[in-house]
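Take a look at this one chain, the form predicted alone, written out in structure tokens.
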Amino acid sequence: MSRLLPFLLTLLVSGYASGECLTRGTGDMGVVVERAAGSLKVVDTSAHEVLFRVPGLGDLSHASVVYSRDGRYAYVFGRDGGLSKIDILCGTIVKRIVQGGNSIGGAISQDGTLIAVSNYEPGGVKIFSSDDLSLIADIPATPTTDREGKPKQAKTVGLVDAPGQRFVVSLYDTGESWIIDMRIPGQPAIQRFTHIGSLPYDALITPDGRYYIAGLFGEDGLSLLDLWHPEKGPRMILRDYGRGDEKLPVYKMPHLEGWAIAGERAFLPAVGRNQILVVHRGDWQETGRVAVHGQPVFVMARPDGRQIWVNFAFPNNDVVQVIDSETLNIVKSITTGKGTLHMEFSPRGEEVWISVRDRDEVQVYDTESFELTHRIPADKPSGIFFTARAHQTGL
């Protein structure tokens, strides 16, 4: 018994072991990205308590997270192109590979049966099946050139997937959206839509999946892209909404895919401006813009809609602002602290974990007493996933 009794505790204090699978339900864990240390952590957010350390991730300075239809299996896109799938009940690595040289995310198929990655180097998307990882599709992007004129792919970014079985992703470079039909899977049928505005930097799609919105970096302006009626291609939106007004160095891009949407509103991050831009859903004509703490990164919807929550890029990265989607006040400026990068609410919202960076801790408050509730320490942490994401468009 002497010799159980220091195993036994280093359970009660850092979660189970790794291997030791648990016997349960998955609608209330999550992970969270360990950016320098390459690891993910497992979280039981009933709990809110680690239960698994997950190492030997590679590069997860971007990383972002998909999850399976049955939220058992995470699939964990790195920035050196690893493409992981994780067990979260059992806290292990079922199969990593390195699929590319610089990847900037991916995306889930409609039926969960596909893994689709978007690339920087080489550019282009690859598809795999979510069972084994076994590549079904490798589809260059546009040739183009560098800075230097030598040839190389578009870089692809902003991939989302969409109803229908397909995904639909952006090209950097050359100002691109395409359409990526996988219902043949070893046939991809792709709509290839030019000129849809310059340097499209990150792309969304509205949670019932009908509408495609890219940001632009290289002018003010979305473009959109109706998915219901993509014949009609695709149409600049919020053009010049930054007109007579110098922009900000930009030091971090807003990251799309956390955008806010609350009743007939949308919410979306000013590029280089400290300001939220507020559009109308049905006709997307701007109604009004809220001026805040710094330049926004996410701009996320508590689930009811009722409030808007905001981080920054560096150097008011210290901040966390809530909105009142209603009124467009700013009822409450949370000092979080340093390298404040990710947010993530419960399924319901009556929390937001946030990731702090700098002091090596998720904090989790309570939406509507803004009250912080529990630290849960890791390292250098970043990215945010709960399994809740498994049921949702987009994410």
The other form holds:
There are 2 protein chains.
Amino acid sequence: MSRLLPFLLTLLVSGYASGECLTRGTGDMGVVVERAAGSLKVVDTSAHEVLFRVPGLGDLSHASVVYSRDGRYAYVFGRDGGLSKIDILCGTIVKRIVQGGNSIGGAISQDGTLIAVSNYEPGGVKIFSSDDLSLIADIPATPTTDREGKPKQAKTVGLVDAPGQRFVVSLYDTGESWIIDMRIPGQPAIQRFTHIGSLPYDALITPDGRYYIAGLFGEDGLSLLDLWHPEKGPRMILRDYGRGDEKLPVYKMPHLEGWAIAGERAFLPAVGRNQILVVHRGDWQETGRVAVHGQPVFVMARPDGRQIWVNFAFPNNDVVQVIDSETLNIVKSITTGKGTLHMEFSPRGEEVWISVRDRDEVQVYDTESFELTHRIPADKPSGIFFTARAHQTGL
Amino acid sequence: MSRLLPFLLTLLVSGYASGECLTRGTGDMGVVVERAAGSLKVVDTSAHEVLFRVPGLGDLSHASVVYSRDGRYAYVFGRDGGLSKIDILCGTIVKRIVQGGNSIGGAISQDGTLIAVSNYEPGGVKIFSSDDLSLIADIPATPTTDREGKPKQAKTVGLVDAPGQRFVVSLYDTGESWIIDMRIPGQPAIQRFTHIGSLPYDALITPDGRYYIAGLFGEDGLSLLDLWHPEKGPRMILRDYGRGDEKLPVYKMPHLEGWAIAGERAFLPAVGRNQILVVHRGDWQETGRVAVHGQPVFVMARPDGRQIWVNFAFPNNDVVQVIDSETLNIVKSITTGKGTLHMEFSPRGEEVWISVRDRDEVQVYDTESFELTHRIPADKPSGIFFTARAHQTGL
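Okay, that is the form predicted alone; can I get the form predicted in complex with a further copy of the same chain now?
Starting with the chain above, the whole complex follows.
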């Protein structure tokens, strides 16, 4: 059958449906980012169908998405500083603003009322009402200078939400991490930690919201901040983690958000090496390494922690591998196709959705049998985000 | 203001709304069981409002609820063997059957297609289609005899869902645990473990879906089954856990589902004692005890694991206590009112909803400030179940 036909059918369905809104549960819905077209596909994860296509979202070449607490609204953070609020029940853009010059990520507050965006240009964090995207707080980053000596603000990276109506963010140029307490919305209370390490480029928060861990571009090691004890300040862990003295060629810095936590083990993408690091959570010491197919990008645990799924940087981005979290054996290698960019598990883990850019499709696999069960057409898909994220800290 | 007024307003709103269905996200919805009236209140956890009242659900004196994967349908398991499918967007009963004589709990399969119910009378497990509640499998329990020597089936208890499209259940009279594999729906594959311990009365599964733990009425200790390694069979843990030689008066056997897992610690309600047991998860050894206000019933971790909330059996069921999971200090005691029966956290933990039967209300607390922020009228409320459960194993 022609590859075009399902795509045309999808367009027809979208055209029909976008005139009215759906009355249905949102728990089994999600969005797929179409990076080149600047659009989203709204999907039904039970029927494995596309419900809507939402165009007009600007530059989505490095986009991320968070959800309102009711699961109805997806907030899309675009590379061009665009922030869009999408109604996934109606397939419409509720509101779209361009809030900065170059944004790289965002987060939604614990109570769902605030959207925070971190910006490269002009630097700093802006915080908006999740209701109407009106500006609540504009937090400039630390002043610094660029290569030509001109004044600028530090780039903000690794922005996450944390319990207690807080956000945590790092400053690339100045090596800081900030805790932004938004309990009084108009009055951000900021706790600044300086000298956390050289050039933090991304960060993650553990699923329980306790540990904030920033990756460093300027030196080996990671900066760990215990949010239960911010008074202790950040400390360095995994002093060997990074590019090392050899300064290996790094095809793509791995996403820290993609770290997998499974039981007492954390699985980390090595930087510049075809390896996964295994780390004990209690003391953050490395306990082993797993040799894999390429330089890992996302290292994700199936929700039950039994399997670790890994995708890879160019030129090895056509394969996904599955590691048994107990034996550390690779139990499966799947050739998905060139440009395998992202993975998302169904909330209870029976399926994984994988975006394969160069095949213009999302592939759905049964995680027990590793069988390819569905193909969903999408135009150069990248990030996949399901509504269950609405209920999880840091996602 | 009269206590009756909000209740009447609620009835009016319900009456108005039940004629039509709502187009809205389901991620911030839930139900409150009204145990005496045999009805449910459908609630909005963002607005703190009642959306619908759904009567006609039979005996809900010991009811539990699971959700479809889209979050739209609540399946209610009643004491009288009733199984009801409720559309929470419309406030209507989609279908109701009486499937057994005396049921005590149920579960929904990992993929959301199957509903399993465990029965005291006649014993056994029935499995239904989540779509139309048609019978898919009827699994009789082991034959045994009652006190008068008449033949009967063993009571089934502690039914949970597990990854891999499985259910796990225990048999009270015969001391067994069964793994029911439903990958081929019409052909349940059952793995039976006998001699797990004397009179299992309830069970839990850890949030990652790995460990199934049954509480025993007939002896001290708990039976633990590692579902990653069923070939190893169940083993006894916590040999001191139970009523002990003194055979303390037990006002209410604690709910095992209410165990809290926080980091590497598990918090268990002691049986017959005013204590919480602290257990290390790795080796399941007891590491400490916390003295509390009464005999604990539910011991629940805030989603970030920082706090443990506890309610108590009669005659101390008018208080809730909060334990700091790190210091093990009691950081707060709240007098909620007589008949404090259940608690449910908002998915990211900023709020907890507490049902207070004798005050005919659900109280909502801010978990940081411990402030009472909302009161929601409900007729003798007991269980509270939010839709985020749709995405969690064992809930």
